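The chain below stands alone and is given in structure tokens; this is the form predicted alone.
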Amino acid sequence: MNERTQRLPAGPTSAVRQTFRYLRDPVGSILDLGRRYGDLFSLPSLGGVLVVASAPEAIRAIFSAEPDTFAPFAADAMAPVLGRGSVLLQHGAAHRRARKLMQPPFHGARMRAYGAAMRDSARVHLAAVPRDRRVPIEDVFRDISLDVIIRTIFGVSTGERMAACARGVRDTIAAFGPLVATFRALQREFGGFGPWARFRRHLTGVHDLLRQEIAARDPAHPGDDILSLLVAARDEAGAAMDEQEIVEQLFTMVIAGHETTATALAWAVDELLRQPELLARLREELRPLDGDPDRVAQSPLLDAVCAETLRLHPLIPLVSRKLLRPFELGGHLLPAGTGLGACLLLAHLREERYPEALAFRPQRFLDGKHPTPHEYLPFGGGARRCLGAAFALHEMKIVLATLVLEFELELAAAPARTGVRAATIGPKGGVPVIRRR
């Protein structure tokens, strides 16, 4: 390789400046990088240099590479939050074992067992929204998502145990804000005071609750909830996950699934309520299905609305890994230790694949020309594609269909801008709506 080939792609030089630009305007800052530097650029970050790709051929090369080429990017920063045993932070043989143990509970066919719980939770929480008052709909969706997690993942559905789990998860997530997530200097106890100390206290409380639930399970007679199935799971050698690993995997599911599903639903509502004709078409298609979760999940237009929402509003702007060995991409030989990311936002806004890319047009997913996994990647791709993708999409469809069929909302604000959360991006203000019936 010559010197030109070995050099990293061009990009901005200041990690601090780029970080603050992203915190202020995540979408605008990334679009600007794409305009200035093209399909492949270097991005200085507080976790190290990250080479970002957005062209389909480059994303294909990343996702099809040998999995042991990569380790998680910035794993040291996330380990105190998720735990070293989290599937998101493992690589190599440990990662393969964890995914194999965790895949059966998330198989698409199992989603039918959870559909009724998703629909019923949506009905209860949406019916509790006061009429003729301005309410951030994303907050309601967070309550629904948390309720679904506690019932279907934790397997807790009654009394004080359910309330305790809900309080614990809410307090833990609230204590982990974007500044604490971004700046490791703030991840210190400071004598038991401050946001990090508060987060660690809440996290310990949630872990204790999960250990109690694990102890109450009988591996020989697992229930339908995901916790029970993980307790009963065995690897090829007949070994089970230990208690700490199950705790960390369960908390990873909370972090990965609570905020993200609620955010996607909020964006879908924001877009649908701005297109009354599209909303009426969707309601007309769903009405004959009588709210049956299995039938609703097969609605072509509902599927297209969800797909277009995740295209236009990806919840994580890029998925990243760290190279464990040199890797050639786009004429550059990237050294081991470099971060490598596939940019969902830029990939989803490529005009040659998605004409009028900034417009919300679900029809593009009904024309029979489905994008490849390297052009449309809301759940990542390759060996590290999101394990809970089928669960999240099923929940999104069931909750959105319940709202469209049974409730009348109107927007109470201008189109939402995007803001940064701890690990995701979403609508500032939570999409305020008014419930009319």
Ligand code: HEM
Contents of the next structure:
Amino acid sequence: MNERTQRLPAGPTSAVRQTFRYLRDPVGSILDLGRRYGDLFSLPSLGGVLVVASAPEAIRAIFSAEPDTFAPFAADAMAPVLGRGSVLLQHGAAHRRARKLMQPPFHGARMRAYGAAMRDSARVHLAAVPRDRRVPIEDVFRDISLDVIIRTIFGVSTGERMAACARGVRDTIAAFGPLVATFRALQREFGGFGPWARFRRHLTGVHDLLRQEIAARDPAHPGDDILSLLVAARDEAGAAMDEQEIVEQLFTMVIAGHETTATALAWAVDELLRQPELLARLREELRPLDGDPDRVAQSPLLDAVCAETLRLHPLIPLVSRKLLRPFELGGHLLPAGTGLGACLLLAHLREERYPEALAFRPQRFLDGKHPTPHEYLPFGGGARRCLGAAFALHEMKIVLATLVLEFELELAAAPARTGVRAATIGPKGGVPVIRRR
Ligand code: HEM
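Show the other one: the form predicted together with the named molecule, since we just had the form predicted alone.
Let's see the whole complex now, leading with the same chain.
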């Protein structure tokens, strides 16, 4: 191996400057990196150097590598938030075991069990939006997605317990802003005060509520909810997950699944309301389906609208791993310890694959030329592909269909710019709308 191949690809040098640029303008800063450095570049970050790829062949190489090649990137930063047992932070055999235990409730065929709860939550929260007043629609979608998680994942549907869970989760997430997520120096309790101390207090409260729910389950008679299925799940040796592990996996699902789905829905509304003809076509296609969740989920145009939303507005611009062994990519031998990222944002905006890539055109998903998993990866890929992908897509479809068929909204602002949340990016201002019907 010569010296040239051992060198990391070119890229900016200051992690602090790059972090601030990202916090100020996440999409602009990544597009700029792609323009300046091409398909493979090094990106200094506060968690270490990341080598970032956006060409399909390189993304295929990352996602199809032997899973033991990688550990999670910057796992230490997220461990105090999610817990060491979280599936997001595991690797190797422990990660495979956790995925195996957690996968069955998220299988596509199980979505039928969740559709009605998704539609009912959407109806209740959309009907509560006041008419003729400016409201950020993302806040409403956040309430819906939290409600859906509490009903379908925690299996809680009675008023008082639902309210306590919703309050606990909302307060915990609110206390975990982008600054605390980005700067580990802020992850300290300053004599019981400050954002981290507040976050830890709320987190303990949510863990206690989840423990009460776990204790109330009978593994011999599991309910339909995901918590019950996790309590009843057994690994190959016949062992169940212990209480702490279930609590950590449930909280991981809240963090991974709450804001993501709500943000994706907000982008879909922002785009759809700017194209009245497309909205009318969607309404026509959905009307004969009577709001039946199973039939709605099969609508080709609705599917294309959701796919195009996640292409143009990926919520996690970059998925990353840490190399446990040397790895060859694009003529570079990357040493163990280096971070390796697949850049969803740059992959989704490649003109040669997506002509007029910055335009919202769901039709591109209806012309029969489906992109490969290395050209279109809103849920990441390989052994770490999003566990909740089918769940999230199902929820997006049911909530959007309910909105399009039963309500009428008008946009109350120019197209949204993208800002940084804790672990995701989304529309600044949460897409203000006015409800007319
Ligand atoms: C539109 C909504 C969502 C999007 C765009 C999204 C996207 C992603 C992405 C990009 C990853 C990283 C994949 C990788 O590293 O290759 C991920 C991981 C994950 N997601 Fe999602 N997600 C969404 C909703 C959900 C929901 C609803 C849940 C659960 C209820 C969920 C649970 C998870 C979990 C547990 C992981 C970690 C998987 C692992 O490390 O093995 N996500 N998601």
